[in-house]
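The chain below stands alone, shown as structure tokens; this is the form predicted alone.
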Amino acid sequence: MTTTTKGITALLAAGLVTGLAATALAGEIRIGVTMRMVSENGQKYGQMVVDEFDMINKAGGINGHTLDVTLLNDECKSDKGVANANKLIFQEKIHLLVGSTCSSVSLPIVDVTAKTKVPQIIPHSTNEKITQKGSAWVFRVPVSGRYYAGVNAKYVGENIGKKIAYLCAADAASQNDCEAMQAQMKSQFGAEAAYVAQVQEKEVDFRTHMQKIKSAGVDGIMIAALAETMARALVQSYEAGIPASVNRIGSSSASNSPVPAIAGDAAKGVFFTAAYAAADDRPIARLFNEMVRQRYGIHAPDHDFSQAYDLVRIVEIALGNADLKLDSANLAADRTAIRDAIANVKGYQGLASGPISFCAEATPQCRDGNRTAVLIAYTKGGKDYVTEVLARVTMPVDFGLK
């Protein structure tokens, strides 16, 4: 069955409408979140899936019954990831889990759901090796780190250059960009890396790494960290002297306002894979575009927005095909069947720049929905950034696996 948003008269009335009373409805799913909300981003991350769901409540909810939403903050800190997620599963009995933004903490999770066989629906992470545990219990709404690294890899080998360097931090994510990142070059090219440094997360001087860079002449600079320290990282690259000619490529959390806001004119040029542009020009985009910058403030939302709208949509089918009992006698067979209704989400159609499906089997290829990756260029930086779309690309199904 092909599924598709229920429209972008819908979209704005979950963005604009408010004041709407809820509805007195029986029985409550319980949805548990658990996300990293230290920055204001990420707060208003966390902030638009607890918004989208109470839209649902205000709307009537899902088949007479009430959704009942508890947010949580993990940091991007693994142990409290998953002192979240026990906190969800055994204290709240959630029927469903969301989270989490950052891969070292869903990586964790993972072991969480699967042991205690709740759904765990990913709206961020993108490390590769989170599908790849074999749970049978977790689904990816973003784009898979093996997906984005063949797109940049072939984008950078036809267009920049094969002699890069890469700066590399610490958390899972960019850890896993960075090594598929090189892994591609090389078996797309046979290009080995011409400087790896592995950084810390909080660290904050890049300049001795920078002026090893230039002076080993590289076509490209690959930067794979959270947006905060990648802002900082490419301020240096300029300031250690390594010429505008040198192209800044980024991790796919270059595409989070912070890296334009904090990095000026460092960020132009600066080009990424992610899973959704502000630039795209199609309605329902335009129309998201300005709901997020009236509701939340945001001049242009990254895909981390676009992620979590979709996600809380697919949330929204599944819930409402699941024939669910809502009692303690079948909370297990619930979660079961709201799993499997996951798992027949097929083709839906959203702010993704392709379709997202999932299907039955506990394999990257069943549980890695969004296979489409925008390339994406910044034309200014500040934070009144402008980008462009360079590039969509649908990747086979099986791409980087072994």
Second form
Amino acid sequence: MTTTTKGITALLAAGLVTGLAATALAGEIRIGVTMRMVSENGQKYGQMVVDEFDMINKAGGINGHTLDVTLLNDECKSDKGVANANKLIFQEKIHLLVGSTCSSVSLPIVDVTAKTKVPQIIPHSTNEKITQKGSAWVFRVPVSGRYYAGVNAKYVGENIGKKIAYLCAADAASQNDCEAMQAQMKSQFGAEAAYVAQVQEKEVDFRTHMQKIKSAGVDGIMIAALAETMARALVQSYEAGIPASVNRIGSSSASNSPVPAIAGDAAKGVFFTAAYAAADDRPIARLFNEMVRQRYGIHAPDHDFSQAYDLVRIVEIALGNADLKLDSANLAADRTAIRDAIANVKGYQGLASGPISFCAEATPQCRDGNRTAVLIAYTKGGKDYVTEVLARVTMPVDFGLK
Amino acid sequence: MDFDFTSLFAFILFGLTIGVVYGIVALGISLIYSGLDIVHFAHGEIYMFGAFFGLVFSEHMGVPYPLAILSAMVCTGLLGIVIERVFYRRLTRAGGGYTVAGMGMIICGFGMSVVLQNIAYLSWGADAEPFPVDLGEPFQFGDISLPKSYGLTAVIALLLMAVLHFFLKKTKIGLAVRAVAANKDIAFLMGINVPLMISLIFGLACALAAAAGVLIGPMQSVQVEMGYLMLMKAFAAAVVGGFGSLPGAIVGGLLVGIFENLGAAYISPNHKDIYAFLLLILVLMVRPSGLFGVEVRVKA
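The form predicted in complex with the partner chain, contrasted with the form predicted alone above:
Everything in the complex follows now, all chains and molecules, and the chain you saw is the first one.
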């Protein structure tokens, strides 16, 4: 074979491979998912997202198009999250980005998706700044921290007292929960914080803080931290001799199962706001609890599971309504069409305790889709924990905005 | 906050009880440094492995807590010996300290830390595991509550230090260990089995880290990432006390524990981990070799 023949053969082969790849990619809706999957729960709700998208494919896809889902683990680290987003956008050429779990990861990804004009839908992050960046490409399925703080503060101020101590861990969600709660206590009741301490994530020893809180004679302690840190702080609050009559208030991550599992009896009485309670007695919630129990072996799914599930359903609705070409020439147009279709989702009623609606403007009023917070309390700690619903509150759309 | 002696006593007590744990881990780091001339960056993960071994013995196999501590120490000590013989031996043979092999050891330590974390992750998962040990009602000192686990930690830590002191000062093997730590070449010429002593030193240091891990388990949960913060505190303790000094490691641990608690109580409660490193900087400014350290030896 001459050099020229070899060259032509190689070119034809390359063209054939490229053509086959293009054929395989055309007609598929590419979805990239980046989530924190370092814990057992994280792995399972990540898997649930993939499984739910797979089921859509098995049922014939959406308008005849199959979903090609790439799931990546960002370990709740912002650098990994941004790297994942860039990989998914520039290498995988995704049409839609789902993620992340942690606010500290979702916040920088918002800038990436805004710049590259890729629709991003967030399953878990609560930091209110996410939708206040003014990106036209971001949508939030969970309840924003500003709504949680409003509900928590109202309940605390009216039922617990106004002298509250705050232990705030250094992650973005906890910082936001802490600051928002303090601001709400001040604006609703004129109450200043009785004690505030910033603590490291993974902090081991809270006894000095607890001794000072005990001396301050507070009505309640708000512990805003990720699950393991919160559980340790709860246990040490009792070890320090702070009585059960001083209410323990959790940030939204109190809904994560490691909190009652590690804190044991110290979790009893802790209340917090979340988007979903396993104690929900609606038929849809019972079916969902049973599905998660059977499929993933989770005793009582928290709002991380319910929000991931709701997100898949919202994406399914939006993709069904989007007019997609799904070829490489129309990638940008398809991304815009998906964004607009998500913005048109109104009054979705799923596992969340209230309807989820979006709209077109790049404002928190339009992009914080879920405004209904559930006030939940642990009535039993340990691995077989039990919760009860204290209240469900739908907040005004402008609540907490300056 | 208003000053009162009861609170001051409480903060010092809290500092002492967590400080002994820092001290035990720092003791292992110093022991390895004095014996092998290396800084062991995977010691936080050894501490984590010890905690998991303790959890397995105590929670899953029903072994009584004190026996679980001993069993975890033995298993982790053996693990340390295997790590030293299989992975570190070739590098330590070529020299430690400021040699190229010494640098290789540091990088190898970081690598080992990642490997151990991943093994633990595959073995036990990423979720934090509760390590409940019921020791009864806490001690009451007036308004101050001190869970018995903290008291037990202090007692066992002191006991371990006493046993280690006795072993190093009063036994023939301890003398051989000290001879190897002082000068390996001369120790070899004196007929001491240097490789065996190095393995022993490494195993002992790892067993101490395991004891700290099992002791702190009931105070918090046990999880794969628990080693990092402890390693940082233990390094601070070892440097404050004087790197390579065994009594210095303990005193450094206690000082770090007390200083960070007093700092959080009377300066600012925010980010109290900073105080450990503030103390480290202060001590190094005044006494660069640490409180009990000798002149830094440059080994080439």
